[in-house]
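What follows is a single chain, given as structure tokens, in the form predicted on its own.
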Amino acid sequence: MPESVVTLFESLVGAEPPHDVPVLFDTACVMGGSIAGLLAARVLSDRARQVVIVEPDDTSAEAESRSGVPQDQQVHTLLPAGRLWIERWLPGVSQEAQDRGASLVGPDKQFVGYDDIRQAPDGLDHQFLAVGRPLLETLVRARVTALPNVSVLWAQATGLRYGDGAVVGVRFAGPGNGDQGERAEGDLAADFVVDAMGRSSRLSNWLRQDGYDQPRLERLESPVNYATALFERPVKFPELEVATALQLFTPQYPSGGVSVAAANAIEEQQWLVMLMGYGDSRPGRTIDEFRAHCAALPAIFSDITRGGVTREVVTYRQADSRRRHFAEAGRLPARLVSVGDAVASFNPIYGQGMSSAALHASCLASYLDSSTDLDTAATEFFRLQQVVVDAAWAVSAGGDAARIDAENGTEVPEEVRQQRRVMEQIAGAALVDADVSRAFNNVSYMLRHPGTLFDPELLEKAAATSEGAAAK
């Protein structure tokens, strides 16, 4: 792995606001007003006298569910580096999720574990956000809405226009910012654009009409099934606010395919669990399943599913984890990039979502104050945030990837089998040495780039505590 990309994804993670940058663009627009959106608006406020984020979902109920986040009442834990990126942006946010009940969590008081095997302790303080991922939108879009630059357009973007080989308007149609019911169709003037519309964006099928190149679209097939419920979280708990347990297929835990079990200490003093299986293993629709499923895993998930019921059993299904090649496109218009979900989105197990829409927001602000000239195709962008995508991708759809070959007996090649032995003897050796666990957490957690796990001296440990542990 060359050494400046591993340097380079450490110094978006690490990126901090800007001072004094000029003012760039008159109107910026960011169609979408997520994770993803809302964080790009942030970064826009710096350089445009105005940004308008066009959002067809009323968001004006706070912290509720909503129709364009249909995970949104599954587990959300964002990861120290969307945290820490987060935080240095809105000062204060993680606080302000506390005061309202969420936590955060530090390694004294996580439990994970591989197979009822605790991980090895790292020696240092990373801290999750464990939050209801619709508190945590209302809060950033407070933040960011308060901006005295951005504002809100309630309305369904719908198609660009274009001048001189640039995006230079953002159609749209909805209720606009009138009474509920009242239509608002035409088209907004913007000087930069940004595509954060999601997983189901429609920006590659715009391009492809008007005669731009449509990115490529991979997808891997990884059909996960979610089922989440909310407990009543008493006071007893009060040395564990996450618990996580993965691959627990042993005899011991006959768990029914339950591949990945979680529970998050939340706002209003509530455990948000989750069971999540694949194929067509379902955790179960009713509280009674979710319960049986839960007593076959570790005795902490029937604790903490004891209490009573805040929420029935949601359920979600992701087919497929999905990634859109602008960086290889050949023939984009200037001033418009897409960011978050719209990009790539990942099996959401791995917890990568948020922290990926703060690194592709933090790619954003680096090609902003680059020389770049801003009337050609934005490709230094997307080469930056192909860092980001590349690195979570490895992570998460590596993992996948290994899983369902294994699964259909697929014949892959020498090397990838090779990394695949090394990934599997790394997150083996975790389970039992610090230096490793250390390394295996920074990656997980987005702090570092993949690439870090091949140091030679740590891939030595990792083979040697694998031979030591199969000799046993």
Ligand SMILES: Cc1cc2nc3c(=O)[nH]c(=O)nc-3n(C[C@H](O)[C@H](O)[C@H](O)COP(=O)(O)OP(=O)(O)OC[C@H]3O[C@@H](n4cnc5c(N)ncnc54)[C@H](O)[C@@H]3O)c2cc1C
Contents of the next structure:
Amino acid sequence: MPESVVTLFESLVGAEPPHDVPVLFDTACVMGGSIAGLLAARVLSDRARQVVIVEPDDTSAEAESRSGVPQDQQVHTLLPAGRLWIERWLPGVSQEAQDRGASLVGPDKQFVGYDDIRQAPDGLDHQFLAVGRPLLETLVRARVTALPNVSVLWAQATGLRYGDGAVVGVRFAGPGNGDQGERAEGDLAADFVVDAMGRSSRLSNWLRQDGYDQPRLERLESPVNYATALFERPVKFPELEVATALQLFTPQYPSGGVSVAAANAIEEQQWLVMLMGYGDSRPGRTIDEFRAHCAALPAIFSDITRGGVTREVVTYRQADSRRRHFAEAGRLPARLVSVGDAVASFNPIYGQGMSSAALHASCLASYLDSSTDLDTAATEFFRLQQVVVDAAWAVSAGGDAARIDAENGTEVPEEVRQQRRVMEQIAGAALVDADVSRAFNNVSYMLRHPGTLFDPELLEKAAATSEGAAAK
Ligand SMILES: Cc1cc2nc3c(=O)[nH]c(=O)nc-3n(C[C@H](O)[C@H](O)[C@H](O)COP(=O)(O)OP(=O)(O)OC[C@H]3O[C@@H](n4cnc5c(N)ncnc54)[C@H](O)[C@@H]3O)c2cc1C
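Please give the corresponding structure for the form predicted in complex with the ligand, as opposed to the form predicted on its own shown earlier.
Expanding to the full complex; the earlier chain stays at the top.
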């Protein structure tokens, strides 16, 4: 892993939002008003006279699930890195979430169990935000749309308009500006456009139809089945706010069907509890099935799901992890970028999506503040963003590919086999050794680049620890 990529990643992670940046645009348009789009709009609000977010869902309701984000009823944990970055752009959001009943969870209130072993404490003060996804989005939206130059156009983006090799406008159709029922079609002139339309974004198709390069789509088929339910959280659990149980070295917990379970103490004194299975393993549709699975997990999950049910089981299936290689595309229009799940959406179990979106916002700020020519394609932005996507992809898709190959008995090149063996040693050693656990968690929580795991001292320690465990 080249040192420069690690350094670049770390500089993005450490970057503070710049002050007093010049206004570059008259109108910037963000297509998609979810987490990635809202954070991009926050960045653009410093650099455009006005920012218009085009969003087809009516987002006026507080903290409610909506059809444009079909995954929003599932567990969403904001990783320590994502929380820090969102805070940098929108200071105070975590406190506001806590004031609304969400939990900011430090190591003292976490249970992390791998293969029934409780992970060694890493000595770091990592904090997760345990909050319902709709509430988090509401809080982020309230702050972004309170900015005087940001507005929301209630409409669906339907295509782009171009002039002189650059995007110059966004076509839209929809209710328009808040008048329910009345459909409007139109064209918004914009001198910078962001695609934040999520994993089903149509941008690639539009580009192909409009004579530009369609970014290569890479897919890793790794179906995941989520089931999430809500339970009352009796006050008798003050000592625990996040519980995670993962099968690391064997495919499933004994009940069959569940490979990962997570419980987050969220607003309204509730436990948001998720069970996940790979492939054809479905973790249940009814509360009885859900509780039966929990009985085979570490005991804490039976305790957590004993309370009254405040929302029945909601399921969600995602067929693949996918990324679009914009940095490779030869011919793209200028003044156009893509962020969030529209560029890469991972196996959600790694919890990387919102943190990645926050870091894409930092890439956007860095690109806009350093670019000398906005009238050519935003290749520099996509290269910078690729560093972030590669880092997240290496962790989640890398782990999935190893699992799938092992399940199918696929022959892999010796170099890949060796890399995977090393990763297994690190993951195994992280269960018992605080130094390895710290390095491993920093990468899993997206605070550091995966390249930092290939430190010779750390590798030696991981190898010695796993040899020691094997000898017992
Ligand atoms: C089951 C599951 C669990 C997850 N758990 C976690 C987790 O624990 N932690 C984490 O960080 N991430 C998690 N994620 C990922 C997370 O949901 C996303 O990364 C996050 O929502 C940011 O995505 P986004 O804003 O790019 O896209 P989305 O949230 O998918 O939003 C896309 C937006 O685009 C809008 N849109 C669509 N079409 C158009 C159009 N034509 N014009 C204009 N707007 C349009 C939609 O209405 C929507 O508002 C999970 C994902 C899944 C599927």
